[in-house]
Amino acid sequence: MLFFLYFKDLVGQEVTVELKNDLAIRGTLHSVDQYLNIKLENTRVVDQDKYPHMLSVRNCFIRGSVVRYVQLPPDGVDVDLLHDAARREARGG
């Protein structure tokens, strides 16, 4: 759940997704669900020349599933708010 509410924060957000394929897609977040499924627009893949057949790819959905990385922007990150959120999970609730 502590990442689901994060994520929600970011929406509207650049991030680049790592998938378990090594794909890397770059876009706007969307929305995110509690199973941590990710929609992004305005897509491009981070290596075009290795993956030329997603280049017209504008929208995607990704299951949360198949994610291995998210990477934020660095403005995006509230470290004290992760901190926050960290320890209250930590002690359960």
Contents of the next structure:
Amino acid sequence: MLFFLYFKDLVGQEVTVELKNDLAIRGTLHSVDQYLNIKLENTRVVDQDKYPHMLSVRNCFIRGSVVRYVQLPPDGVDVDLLHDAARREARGG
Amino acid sequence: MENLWGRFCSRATIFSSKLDRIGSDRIRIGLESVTMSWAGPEDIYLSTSLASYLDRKILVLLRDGRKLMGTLRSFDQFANAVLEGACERVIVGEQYCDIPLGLYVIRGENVVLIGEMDTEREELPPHMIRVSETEIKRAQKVEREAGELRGTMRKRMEFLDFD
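Moving on from the form predicted on its own, kindly provide the form predicted in complex with the partner chain as a structure.
What follows is the entire complex, opening with the chain shown before.
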């Protein structure tokens, strides 16, 4: 629940999602859901030449189960807020 | 699989936004309970539903590396999807081929990504060559055998290192 709410706050930011199949996609976070499925807008693939089939894809839906990393802008994170939220979650649940 | 699910999802999102924000993320409708993502009045359009891709041309990447294209006709909460006029785009090096498949139901657990293909953009870089199905299958075989050979050579090298 915590990460779902956290990603909800990140909607509108530029992120790079790295998938378990090594594909990395940069785009604007459009939406996220409880499964941490991600919808990106204005996408471009990081290594475009390696993935020619993705050329015309500008918006995509990424299944949460295939995400390896979500790379965020360093100033897009309020680490202290996240810290507190995590502590609260761990304590109370 | 209810093929009304897709239409229901988009309507239910609108429905839930008309209620006050619900403490739980389940909406009871009749005897069924449906799991929806949070939808308040302000984020009615922020749902991660695939409804916005309905009846559009999409690219589906599967876990086994396959690339399917077609028109999205239906979906559900597991990302199961119904693709009409589906074809598999096989790419080997600079060559590609679209193999027609017809009407496909894709199980959601195999889905990596669903991308909306922008019809105004080029689907592939211009230098790529379209070939026949037999040709691309041959190229795939060559690539697979080369990969296997590389794998066995590496195993032999690794074996030699362990002395």
